[in-house]
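Listed next as structure tokens is one chain, alone, in the form predicted alone.
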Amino acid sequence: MGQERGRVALGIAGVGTVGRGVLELLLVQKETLSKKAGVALEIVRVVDRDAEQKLSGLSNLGGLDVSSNLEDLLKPDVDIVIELIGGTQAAKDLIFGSLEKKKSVVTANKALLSSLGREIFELAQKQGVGLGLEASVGGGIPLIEVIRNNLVANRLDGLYGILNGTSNFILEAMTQKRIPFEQALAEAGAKGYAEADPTLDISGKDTAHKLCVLLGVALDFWPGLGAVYTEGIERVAELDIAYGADLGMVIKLLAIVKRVGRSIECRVHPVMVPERHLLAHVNGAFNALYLDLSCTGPLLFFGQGAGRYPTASAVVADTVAIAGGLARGVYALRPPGSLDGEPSLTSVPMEEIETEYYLRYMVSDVPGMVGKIATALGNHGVSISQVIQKERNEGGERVPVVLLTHKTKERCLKAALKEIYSLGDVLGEPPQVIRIERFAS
């Protein structure tokens, strides 16, 4: 143990963008960080398939052991394993193997935590070791530890998060420049905000992974990815951006949590947000988390949600905190459920969620079409609050019709949409459906 040797030994798995940033911070600030931890921090091993190449240009490596075998991190000379390889199976084997051998773990692996977070927490608690996961959500924004430690007197009533910088950059570009989705996506790629395959980001799945981690930490509620309704931004069009602006709204991809008695709404999808709300002004590749809490009221956390140094900062913070605890022999892992978590919480089915809706149809420009849509909506108890039809086309081409609804259940809206879709002469394409969030506070 580090306390016995007067040091805490670190092993790092993965020297990609974040891993290299962690290495740089730990090497350059070794003395300062060791002082903050109250014990000498020493990197003893780095594991990566291309470690030799990825370590080129780094100084102060000294006698650092470099390996391509993850099992080398399970050797007795490593106290804290820093997992930054991503993926699931290899990372799972490394994390569970480390915990079984009573090694503390720091990870940024949101995908793994979203599916196995409860099991990882339980094993870490059983083994009496540390578990750091700050870097898994929000990059450099200190969310996890604030929720776990600083807000424990609160009950969570609502959570709204912009948790994916790629999607946020794309939507802002569409809003500011009035350009189509495909062009905004290309700009995101050119600036390095979008991966070669951006599916995980634009589909909402990356945001859903992060939401699962937040739910687990805050409420000890681990629904799994399949229980989080997830919808991406691929169908958001310039037309919807323009109509939103006319309505005083901005479209954002939000992670949403609401407490409904002993049940929890948890969903990810595009949302029309009022321009006056703080989240409407979170732009570029930045992230933000807006919490509605019983004692403090609303809180907003804002900052860089990705990138080498913001994320590395979170990894190093966890490492220093755990190392200090190990050195003093007083480290205790706070269990999940900081914000009034209850073991009996259940998910609210998406069909039972109630909200307002923005609906856009492309309809034939002939008399009676809007009336047919309104009748179908009314047949299923969906009340219209506003109708917008700006354009007419004498050439017979389809024109946009926008309807805003009062609050209604998702299942009622879906039933109405099914009836409307059966009116083949009305529709030129499936309707655009975007939910509207007014916010409680």
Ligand SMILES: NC(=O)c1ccc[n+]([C@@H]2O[C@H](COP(=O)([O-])OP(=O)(O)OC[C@H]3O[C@@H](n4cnc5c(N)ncnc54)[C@H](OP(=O)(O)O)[C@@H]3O)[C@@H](O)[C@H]2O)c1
Contents of the next structure:
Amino acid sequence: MGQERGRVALGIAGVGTVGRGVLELLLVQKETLSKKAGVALEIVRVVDRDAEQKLSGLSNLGGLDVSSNLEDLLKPDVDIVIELIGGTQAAKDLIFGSLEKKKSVVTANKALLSSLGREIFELAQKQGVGLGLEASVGGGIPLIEVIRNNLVANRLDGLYGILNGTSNFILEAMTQKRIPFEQALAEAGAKGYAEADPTLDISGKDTAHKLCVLLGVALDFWPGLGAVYTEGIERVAELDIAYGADLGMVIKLLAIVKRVGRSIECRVHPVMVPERHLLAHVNGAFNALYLDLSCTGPLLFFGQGAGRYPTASAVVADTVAIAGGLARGVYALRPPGSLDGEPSLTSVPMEEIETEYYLRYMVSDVPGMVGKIATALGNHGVSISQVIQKERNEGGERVPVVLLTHKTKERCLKAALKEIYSLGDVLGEPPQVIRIERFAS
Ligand SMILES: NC(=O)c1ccc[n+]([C@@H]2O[C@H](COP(=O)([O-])OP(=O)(O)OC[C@H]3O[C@@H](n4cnc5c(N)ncnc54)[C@H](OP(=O)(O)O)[C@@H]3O)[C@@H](O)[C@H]2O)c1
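Alternate state requested, the form predicted in complex with the named molecule (shown: the form predicted alone):
Once more the chain from above appears, this time first in line as the rest of the complex follows.
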């Protein structure tokens, strides 16, 4: 083992956006980071499909071994495996293989953690090794270790996260420039904030991955992606942004957790947020996490949620912490559930959540349509707080009608929408439904 020789040996898998940043930081700051860890940190092996080419331009590489075979990281000369290849199958084999061999692991892989986080934690604990996942949520913002260590005296009452910079950039561009979704998405791509295939980001799935990691870490609650209601931003229209502004609201893609007794609401969808709330001011590609906690009250974390150096900062921090623990022989992985996790938590079915809603129908020139919509809502106990119809449908054109509801169960709203649908095609496209969040604190 490396530490027997007075050093901790690091193996890195993946020299892409994050891996390259990690390598640069570890190479350039080798002396100071070793001092901070209290032990010499040495990168002994780097694995990538095309490592030679990806390492080009880096100096001080010393005698590190370069390979394209991930299994080389399982050799006895590596103490900490830093997994930065992404994806699920190969990363899963590497992480489980490393833990089985009693190697500590640092990973940024939220996709894998969202489905196998519990098993990974359990194995790391059983093997008595370190597990760092700070970079998997919020990039450079310290969240995971703060939740796991600094906030343990608290119970989590609410969590609201802007956890995907691409979606936040798009929604802000639509808000500031009053441009359609497609144009804002193209701008995000041109500025390097959106991938060639942005599906994971705009569908809300990337946010749901991160929400699953946060739930696991904070509550030892691992519902799996299937139990997190997930809706993306693809259907948010300029009209909704404009109506939101008139109502003093901003549209954000939020990850939401609320505690209802022993049950947990966990969902990801676009939300109308009051303009006065701090989350309404998280702009561009930035991320933020707003926690409602029993002792501290509300806490807000803000910063760059992705990118080479912000994410590498989190990976290096985990690596230094684990290396220091290994060298001192005192590393103990704290179990998840730092914010009052209980074994019997269950998720609240989406049909049972209760919130206010913004509804927008495009109504054709048929007398009494608004009255019929209101009646159908009333038939299911959905009470309306406001109706806005700015234009008259004189030329036979469809015009927007916006209705805001008081707090109601999702199940009742869905039943009312079904009844309205049965009124026929006079209503045109399906309604826009955006949930409103006014926040407890
Ligand atoms: N980018 C960010 O800002 C960010 C932020 C937070 C978390 N993360 C997470 O960090 C991880 C890495 O992301 P990234 O953006 O750095 O990805 P990336 O740029 O695609 O880098 C991944 C690297 O790993 C290599 N690789 C993939 N599978 C491999 C395999 N089976 N064997 C050998 N090499 C393999 C890739 O080679 P090829 O190029 O040949 O595929 C590539 O060089 C992901 O889990 C991601 O979700 C990223």
